[in-house]
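Consider the single chain below, provided in structure tokens and representing the form predicted alone.
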Amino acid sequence: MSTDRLAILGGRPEYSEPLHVGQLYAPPWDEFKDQFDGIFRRRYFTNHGPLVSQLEKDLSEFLNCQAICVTNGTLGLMVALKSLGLSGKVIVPSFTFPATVQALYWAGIEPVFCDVDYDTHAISAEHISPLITEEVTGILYVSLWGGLADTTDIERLAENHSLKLLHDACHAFAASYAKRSSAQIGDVSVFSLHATKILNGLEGGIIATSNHEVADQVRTIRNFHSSHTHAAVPLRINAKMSEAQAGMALLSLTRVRKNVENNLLQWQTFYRNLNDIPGIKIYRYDEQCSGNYQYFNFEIDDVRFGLTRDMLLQCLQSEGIAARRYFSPGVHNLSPYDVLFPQYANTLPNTDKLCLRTLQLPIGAMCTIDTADRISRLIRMAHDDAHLVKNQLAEMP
């Protein structure tokens, strides 16, 4: 434990090595080695090998729909967009990781940026409805922070206007709402198996759907070579998952529930420690949501807390805690979209406000309950010494 003085005020940093955001759950080395020994014995490294086939089978059972594995979540979105035949314009939140919108642009689709609900951090039927025009062919809904919101009204809106609904569920593996899986929202859901996610393939993605025709399209589009299906598709791409990715993901899948429980203990510790601090608003799941708790996200009201989000971030970084601003700025303010679509400037007030206030703390395999206690203590100290921190930051170049 460090001294009772923040590092930014001259104390010793809490951590000598950076503590990063991200799940980073890994299996025991012996199991990892055995899995990869098998890959090398078989000399079957890619092109729908036995481990990819097994992973797709296991995921289909876990998600209760057809699961097709791809190289990563971004390619998953790109393939899903083509499989749904989307064109023209698609409504999408700006409060998301840039890859969500970049997938649209790669597919030749113009994003229609939509503001989010301030409490759920997701787009709502109320915000979507005024944006629907004859050129809009779909809605790209994004679930954030490892949970789900109620999408009933959005699904009804999409159906009434004959719009396709694609679900960016890259944060939401193993999450459900009212006992309904995150894979069952909309026409297609896409998950990420990046090392920072609760299901870890080191890298990878899943396209999940209950529509057999769409599943055939996905299997054909994801592969330049021979595939299990030969659906008529507009184009194809190399988005195959490797055996190495599948081997890691299979080991991870057996531990998902256990890792969610570990996340929950850390999340609850953060919540207990931080919930009473003035100016902190913790993102909470809806009571009907069962989340994976892979993110601890909260907002900072600088008037009540005493520091801005960015000032607190500087404090934590000086302690060796690599907390992150999610998301900052919104995609509509990023290049090239700020130039291509200037009409969205200052039209997404909830998005702009959240981009200035939200912060994500480390949670997952690299952390413990003690970690959550130590980080919470530092945040409380930053609040208590806010005037000193402000003065110190003002003097820094």
Contents of the next structure:
Amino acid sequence: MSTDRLAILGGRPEYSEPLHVGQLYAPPWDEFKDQFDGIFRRRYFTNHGPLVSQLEKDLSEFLNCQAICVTNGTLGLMVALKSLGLSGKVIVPSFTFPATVQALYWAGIEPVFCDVDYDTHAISAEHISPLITEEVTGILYVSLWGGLADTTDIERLAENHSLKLLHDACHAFAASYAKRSSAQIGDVSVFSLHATKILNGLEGGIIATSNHEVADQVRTIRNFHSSHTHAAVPLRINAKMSEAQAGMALLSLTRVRKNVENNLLQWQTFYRNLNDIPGIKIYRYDEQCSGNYQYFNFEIDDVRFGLTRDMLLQCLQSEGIAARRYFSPGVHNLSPYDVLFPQYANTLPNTDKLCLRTLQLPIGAMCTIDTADRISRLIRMAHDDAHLVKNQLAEMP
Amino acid sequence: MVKRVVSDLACFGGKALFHSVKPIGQLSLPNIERFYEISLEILTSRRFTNNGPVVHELEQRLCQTHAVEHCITFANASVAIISVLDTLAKHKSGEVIMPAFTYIGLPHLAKWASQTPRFCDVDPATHVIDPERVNAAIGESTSCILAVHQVNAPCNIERLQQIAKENDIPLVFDSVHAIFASYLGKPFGSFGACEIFSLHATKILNGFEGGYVTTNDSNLASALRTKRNFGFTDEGHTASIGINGKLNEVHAAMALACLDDIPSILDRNKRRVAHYADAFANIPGIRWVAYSEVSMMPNYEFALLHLSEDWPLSRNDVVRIIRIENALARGYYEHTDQLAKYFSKDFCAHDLPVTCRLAREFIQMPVGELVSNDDIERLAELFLFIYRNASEIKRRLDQSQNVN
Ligand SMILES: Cc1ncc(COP(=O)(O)O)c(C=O)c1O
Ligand SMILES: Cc1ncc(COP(=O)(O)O)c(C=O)c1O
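Can you swap the form predicted alone for the form predicted in complex with its partner chain?
Let us now look at the entire complex, which starts with that chain.
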């Protein structure tokens, strides 16, 4: 039931249960049960069991390189950093999920924060070049919002400076640029199978690489087993994916294409409804990119829209819509990085601006085209009634 | 297959004694109905992870079981240990005092937390870290003491606590192998600054993969809760550097659905260990690592076999032979040489004479839900056969080695 008054102005909230950002696709119950009946029959619960092997095989085909499964994306990044032998300093965006930068800490590496390109939301060769010094051993490149930008310049730059290129592709499963899969960018790509992502393994991660030596290293680092390949590795950890996670991910993998299409329909609905609203700029993939549309991401120009991003967020939250501010603030402004590396304050203008302006809306299993229509309508109402909303918010404690 | 002649041994081409492998882990099944009941709710609500209701319930149940105030679950015990060391370490890059006669991963975990492992030798009778050596190892750069309970004996808890207190150094217990055991009538879980347990499928409580920390320190508990979730304090803001250490809901459901069966698991373990002793009683030169039942109520997780010095075949040969029979025994904590390779700077074999000796002595025999009394009797027959035919076996092993 749609109301004609915003909840923040006294209307009835659009949703009684909060609607979250996140894909949350799930398999049908009978398939889940079959999968787990099999696990219980085999009593093979973890330690690179048959379902993990199957998943790695299927993913290798899907991604067209070697795919190695791990506990989650963050541990995947930590293992990948070690497998590439990175040390000293690594160039990384601040406009990313904190785990990207935190992985560097666990691997004993200092971040060099790099600003992003305002349109792609990704670090660019132009921003990276001036940051390259003797101590820098690699670049940790992040692809956001389920798409991929053109990375040829960055790959060339990395090669010219003999830097390793690690790709945080946690958002970018099933994405490609000019027909090249997201797993083929740089030396190693890491994906997340967190339930909010397009491929759901409950939690989970994939380390993908075309380099056999690196793959051997990864396989050794991710566990303490003695029966596996014994590449000489600097350090090891338990980052094993269980059969339960792999079982879920296998069921999810068969639906990835279908779910991307479903995302796209919702995305297009938002796009059609919101694109002409003054002060709204919708994040779009490059023409050459085929993305997974797992985020609908847009920017608010408060002068033209009438409300700041945070005001709009408050409006939506009072409607039961848990829109998200990925990422606010940027990692360089988060504790303890703000204190450890104060030199980056006010040096990353694009990052700081995006952190203040971007917002993501729910897309995925919990949503439909109707959801997208209803949310869009509320955003248009917020724009139309901007001055009322502003006054109301000013009166709120 | 019963062995009549030496060539019946699988290592010489015979048929393996066991049709399916006999592992060394618990590998228990959940209450299947309960598991599916919780899982259906997970799939229906689409709450798959991120500190959900099933994790909450599991944490509460574990608090009760361990008689402790806080339980913080993790993706596995390794990530829990890294997080604990990172939180408690007194120095940014100091030393963590730990035993080497234990899980091979521990020194690696210290390194992930920017700490250097400082190994201490163990007591020859109980195999737990020697408190006086801990005391002697403490110095300017000591960050933490990571003491590990053995399955057969607890650490000298009082003495370690005294040393930790006198030197103002946090004391952490790796209680992975003391899970659901108790010390002087008190369940493990509330000793030291915190204790760490594993939910790995081979352990007594099966959560596929998983781990948890128990503590009565509410500051530590809240720091760990924050740390396992990227350091987030609210949406978008972090208090500290964190990690993804979250236990997902299906793994938590598994552990919950296994929890009610723990008393009978412990009972079965005790009988299994007793049956090993009975079945092997008439084989010369064999003894079992005794469970210290004076101060501890053990969980009887392992059956650890010791071959006398004059046994006609070496420990390693015996392990190799029986593994090919599909009994996946292994040398108990036999990896000190690998430690030397990894941590050569920190590892000094002559500082750890007891560890180095113990690492050559024991066989960790198959245990867990897949090992029946009948299997144990067949293993006893196999050992007797090996004992009686040792000289021929040895000759043929030497031959085949020369061929290779
Ligand atoms: C860009 C980025 N990197 C890394 C991660 C960490 O992945 P995970 O949650 O699987 O540990 C995430 C997601 O959560 C992410 O969005
Ligand atoms: C003594 C000890 N500590 C820690 C661990 C690590 O546990 P997890 O496999 O849950 O990472 C183990 C695992 O076998 C162990 O035996």
